[in-house]
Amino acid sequence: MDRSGKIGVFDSGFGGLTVLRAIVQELPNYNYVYFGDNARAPYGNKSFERIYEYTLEGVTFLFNQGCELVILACNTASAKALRTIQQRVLPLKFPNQRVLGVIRPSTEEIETFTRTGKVGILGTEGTINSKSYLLELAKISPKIEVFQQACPLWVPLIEERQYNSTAGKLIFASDIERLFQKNNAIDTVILACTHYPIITSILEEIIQGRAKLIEQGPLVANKLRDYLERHPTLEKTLKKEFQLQFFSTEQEDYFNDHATEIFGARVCVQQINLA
């Protein structure tokens, strides 16, 4: 069998790099392609139709780069586009390729983290309004009470590298306080946007131990390892030669500087235009 396949990671911007970093640490022997749609970020305040359109463009681009499997490292895309792509697009256009999201892997282990049974969700407007986490946790851990808080300004602040500003920190603190006002017994908070781990240290300073912050990257990486073990036919199509490629719709200098800081290794991106 031709072992030429790659694993693609798609995000609306920089956030998916936190997932890619965790996946590479867990599964270092594969060939990866990252695509960040930074020029059109954020996705969280866009319509369902626009998010689906952008996500499908990103997935198709990664398939054309030789990816056999694509991870939607974007909660908004996972919430609003994943199922339609899996059920309607793949069978007709890409029957041998697969697309996975980050929501289910992020919910399957939450019960092991919480003691009070009260879990908070911080996410974009699109993710929160989709109620995807409420639905998944109701199926997987029905005894857990879930409380959500939309954080519409967080991704723009992170994408524009304004998260260390006084105004930015005030916004983070305000949204977190709104979450805890819904139930003071929340002891576990899912960072339901892959951008948010970029500001974990700031969030921990604000929360001051009131709850445990759960980052998605390690959870997704562990579940991906399990998925590949359970799908050996797909796994055999993947090239076992570590390589990283980066693409973005944003200018190269802008992307490389911030991406290198987030990913923890030098990033050299190629700018593309999907229009």
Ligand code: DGL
Second form
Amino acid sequence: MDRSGKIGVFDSGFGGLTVLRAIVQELPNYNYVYFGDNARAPYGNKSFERIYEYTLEGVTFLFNQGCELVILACNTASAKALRTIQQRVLPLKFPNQRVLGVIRPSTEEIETFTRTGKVGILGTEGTINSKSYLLELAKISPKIEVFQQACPLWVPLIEERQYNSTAGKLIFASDIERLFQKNNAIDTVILACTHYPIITSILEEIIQGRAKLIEQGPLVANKLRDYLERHPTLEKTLKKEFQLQFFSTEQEDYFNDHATEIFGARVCVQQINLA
Ligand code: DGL
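Next, give the form predicted together with this ligand, keeping in mind that what was shown is the form predicted alone.
Next comes the full complex, and the chain you just saw is listed first.
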């Protein structure tokens, strides 16, 4: 069976589905493979070495499924593993395949959203400590002042589907207040973790219009369209059969229920074991 010509989307768990959803909306005709490493999530509080190892395993799995291009739909993996994979692994082991991250596409348009020039970043500990957003925005929009807040409990709450609990909502509110305490003129907040759009309605209730919440999915989908237009040789290798496949390290029933809700269409996953 010829399994080539696919686009892979990788995340530590459910979050990447918010990116896949936007990509499929923007570019519906390609063949996509999603892989969520739910059983080993969260990645955000793990060591650099562990995040790199898990991300490389995920990317290799997707290449073996026939992906020509893999999107790391995970900020933590993009911050910690993307560059090493692009610079050291691809040239040696997968010279014809490509891996793209979500941080750069999420920063390129930020200037168009903010009026005060004060931008907040909410992300995992790994993403925030990497300072990737600070560095990227300093290059692209040096006039913007950036304020960051790590939210270490958000991904566990979302993966465990505990986000509607009273404790969960208190945790979201307290991290958001901490961000606004850093500067209350923040008018734009990047949800710099692909899990966070799953709880947008809860976050909006807490923020009460103080700032615009930026979800990465549509930004990444837009940039992917550009990228494919600029790389016609790669684009020609991609099949256009409207196919979707899902893999996860999580149990099938648990994954399907939550994923179907997030993705907005029925998801039928195959469980795999990477370890
Ligand atoms: N969706 C991942 C991200 O964008 C969550 C990482 C984690 O598992 O902590 O960072």
